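Next comes just one chain, in structure tokens: the form predicted alone.
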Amino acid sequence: MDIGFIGLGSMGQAMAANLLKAGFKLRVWNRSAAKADELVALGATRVQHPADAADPAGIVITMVSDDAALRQVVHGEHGIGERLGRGAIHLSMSTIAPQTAQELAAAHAARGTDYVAAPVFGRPDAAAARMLFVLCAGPQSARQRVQPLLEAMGQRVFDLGDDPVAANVVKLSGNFMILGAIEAMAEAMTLGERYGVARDRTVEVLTQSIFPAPLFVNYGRQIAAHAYQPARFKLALGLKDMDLVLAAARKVAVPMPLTQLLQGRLLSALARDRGELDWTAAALGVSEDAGLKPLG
């Protein structure tokens, strides 16, 4: 298949590279054109505009940073919305609001285009290793058609049915739970530190006994060492996701008080110019609230 791929950040670039390695032909576009250089060296074709990446009856993948960027790529000048027609598929892999997914699905359906939501769990290293978990929802025939692409980018694809909204709701729920784990680990380590227990010792005990999951192990090591650069997932994007969670919750009258706490934690970090750090840097606020100076 000849595929379009739009959005070549740290995640998108790794995912596109895996598609090339799997034998798919790619037309790629990114706002910063130089980010396509490595993919062009692997055989991809660089195009000038998002619409140029889209075949009228083909598949185009988007992996952009937020809802506004996705709307621009679809509805903006030289966007894919006017290019895609009957039989085409827009495979959206970004983390966006459920309402945005609903809006885009309706807009594409009016043109006879299928919209499939397929956000992922995993950071850039997991994307590079083809170890992503993919959440897929959209029309059944379209889900079947994109399945080989998703399998080339991830270790498992979760089928969430016909409504694209479901994939984005589960993705946001997962990101909320990850940030909740970051906060919990930071608080536990800080309590231990105040009683003279080294942070790395606390995380060693907890992750080798009652919390052995890779998420606790990997994030725990970062938090224990206060190692927040380079960012694998920027704190500013984490705040964007918590804003989306709360907006989605308000839409259906679901109270989420823990999300409000996490949003406040990230907002405070952003006010301290930490938006470009990894989102585990939320742990700095926990240490500072306890009167510690984690970065000297």
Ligand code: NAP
Given for the second form:
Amino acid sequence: MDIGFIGLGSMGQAMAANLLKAGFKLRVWNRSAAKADELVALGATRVQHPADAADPAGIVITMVSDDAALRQVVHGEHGIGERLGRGAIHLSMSTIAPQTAQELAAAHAARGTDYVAAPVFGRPDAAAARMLFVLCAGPQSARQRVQPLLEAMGQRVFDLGDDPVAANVVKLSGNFMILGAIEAMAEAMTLGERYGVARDRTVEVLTQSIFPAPLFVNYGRQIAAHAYQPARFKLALGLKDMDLVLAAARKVAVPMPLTQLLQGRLLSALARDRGELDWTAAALGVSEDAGLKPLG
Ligand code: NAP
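The form predicted together with this ligand is what I need now, so please give it after the form predicted alone.
Next comes the full complex, this chain leading.
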């Protein structure tokens, strides 16, 4: 049975390519059809509509940008919702609101289709290298059925139980923590810079002593050099995630003042036309607040 793959952006392209390399047969769909060219060259079949990617009792993967795009490919014209039936699985890998996962799971369940949430940590280079961390939640039998697919796309699959919401909440929490680290590093480097310490020297010392984690090393280098293009994770998508964190937190009355600060940082970057830059470009605002002109 062919697997359907919908959404061939920076992440989806690399993930679908790994499924092909692992021997799965794919039917692929992307809104801008040309993005399927490379995968077709690797053996995938291009289809005309999202629904054509789905097999009534098969597995269809979605990796589109946000909640609205996901609703569109599920419930829109020629969406997968009209095609999936009993025994099918929608494996949803985008970063979306827990509530959207809940709604989609209920809509699919009415047709006998299982919904599995499997958002990921790792940027497109990690996706290409099959190094993603996958957070998986959904009905147990469906989780077991998608396991070989997830293993073909990532280095480790974390099982978060039967409720898809859990995977989305943990994923959003992780992105909040990454952006918090970006802000903290940018502030530390800017402070050093104001006292004559080179940005890369600050990163070097801190990541070779008390913060050796890959996240600090990799993001730190990028922020030190103010290197925000090409975007590996677009700033506009990062803002989408902070909006989702705050909405989820509001729903259960959990104050997250730090997230509000980070949301404001990204919003201000968006107002300066930085939505298509990498989300580490949040650091530009930190420099500018300190009277520096990082872009000359
Ligand atoms: P991207 O490069 O911007 O790709 C977005 C994809 O969504 C494209 O295939 C795009 O189609 C499609 N899309 C957008 N709106 C659509 C609509 N209304 N209908 C149908 N398709 C639509 O984004 P990405 O970086 O691959 O991210 C994909 C998801 O993974 C997001 O939820 C993101 O938060 C998450 N994620 C990203 C990263 C990362 O580092 N990049 C890491 C982990 C998780 P077109 O090609 O036609 O525009």
